[in-house]
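In structure tokens, the next block holds one chain alone, the form predicted alone.
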Amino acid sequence: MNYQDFTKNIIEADDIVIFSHVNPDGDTLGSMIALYHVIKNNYGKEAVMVVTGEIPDIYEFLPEIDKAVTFDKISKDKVFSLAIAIDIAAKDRMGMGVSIFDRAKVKMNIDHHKTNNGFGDYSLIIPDACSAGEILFDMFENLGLKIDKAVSDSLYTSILTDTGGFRFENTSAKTFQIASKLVEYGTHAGEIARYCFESKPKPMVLLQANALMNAEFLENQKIAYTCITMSDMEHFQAKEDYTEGIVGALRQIKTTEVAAVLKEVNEQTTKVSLRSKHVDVSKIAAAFDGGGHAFAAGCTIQKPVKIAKDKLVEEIKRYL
């Protein structure tokens, strides 16, 4: 896909739907909101935004995010002219919404994950981009599209969160250049940072503290992991997104080479988040049909959490 393909398909579409990935984060949500406003302000068209799972409380500040709907709010027989997947590494990361995506007349895929196989009729995959928001910024600028404060705030949120506050290895000189331009467009950097990093609910902080206190360390403390059970989630009255940030905290430990958080979804399913400093954890995730980036990846293991932990540790050791 080139940038002109984007404009052509937006103009020709009678109706448009935008998908974020399951367990939405700042990149997929910020990019989705930015697309929504650009399409509305530059092409005069309303798009439907679809989310799978709860929107984390910290992103409620994003402009008009309250207009996002879950897939079950859309008619089962609805066929959209254009469906856009944003920041979605694999089609199944749309959850139950994938059926709506598949029915669309034209399917577009915009992403920065190296494991994306280019699903859809039009794909714009740039693995070197720090975030989907960076890809969108380049496209909007090249097409001469209006970037107002709503778009700027949304793109800044995308970039800020997917670079871990400009701390991760995916942060480049270009990342800072784009951030600077977004500030010129009206974004208040400190305000967005407070929303994203300093507005955690009390149960979230307590759950994370508990998870870190119960962390285990192996291989001369090169492996750091913790398990979060369903009972932990219930005890702290935690929402699904309250585990976000724990794996990053484990990665910060000086000796850690690979950090992992294993979250019990049910008695036979464990969700895994992986982070590292040097090891390509996307290869570890791929062993369990997952994926992601070199230093940030994830997967789901269809085993009880204790068994999943043993299998994961065994796989991590292969790469140390």
Ligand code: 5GP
The other form holds:
Amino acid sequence: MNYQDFTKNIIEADDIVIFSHVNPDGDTLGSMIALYHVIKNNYGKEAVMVVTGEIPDIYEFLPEIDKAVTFDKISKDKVFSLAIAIDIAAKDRMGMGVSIFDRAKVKMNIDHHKTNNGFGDYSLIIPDACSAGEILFDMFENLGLKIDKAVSDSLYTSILTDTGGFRFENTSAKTFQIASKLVEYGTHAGEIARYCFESKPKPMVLLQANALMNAEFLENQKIAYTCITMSDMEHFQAKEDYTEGIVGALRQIKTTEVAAVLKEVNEQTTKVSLRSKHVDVSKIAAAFDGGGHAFAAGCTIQKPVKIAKDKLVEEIKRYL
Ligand code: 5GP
Ligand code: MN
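Next block, the form predicted in complex with this ligand, ref. the form predicted alone:
Following is the full complex, with the preceding chain placed first.
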């Protein structure tokens, strides 16, 4: 799609719904909120925001995120004029809300995952963009749309979190140029960084410490992994998002090439997060019908955690 298609579809729409992805992160939430405010302030339209799963506490500062709803709050036969998927690598990442997306008259897909297959009627997939927020910034600027502080803070959150604080390989000259412009638009960089990185709930940090203590290392310490069970989650009274950041901590170890966190969702389901320094882990995730980026990917394996671990390790070894 080109940028004018965005404007045309917003103007023609009677009602608009925006979808973020399951296990929402700073990019999908920041981008969704930025879209919400841009649509409201530039086109005078109120969009419905859909979240799947709990919004991590740290993102409660995003302006008007409390307006976001879960898909079950939308009537079953509702047909929206326009549905926008933001930062959604694959349709199943919308969770149960996907049926609402599918029913919409016009479907738009804005994303930066290279594994995105371009689902929808209009897709804007830019794998070189560090975040969905970066794609939106370019589009808003190009269309001459008003970027107020709410939009600026939200896009900055997207970019800051998806680049791991401007540290990951996806951080480009352009990323810094956009960040610089957002600060000029009124965002306080230090304030957003404090919300995103230094406002963790205490049990989250303790769960992380426990998971790191239980980590295992294979193949000359090139593989670092840990399993988080349902009983660990219960012990630390952890919310779903409390496992965020553990896989990144395993990658911090000098010898680590591939880091993995296996999370027991139930007796038969294991959610896997993968991070690496050189290996393309999106290929490993794809072997289990998952996807993502070269150095950050994920998948869900329909096996008990111990069996999933063996299968995953076997697959990782093929890429070392
Ligand atoms: P995380 O480990 O933070 O859950 O996910 C890392 C990256 O992989 C994210 O960019 C996310 O979009 C992608 N990802 C995680 N799980 C899946 C999955 O099950 N399917 C696909 N296609 N992508 C995933
Ligand atoms: Mn993203």
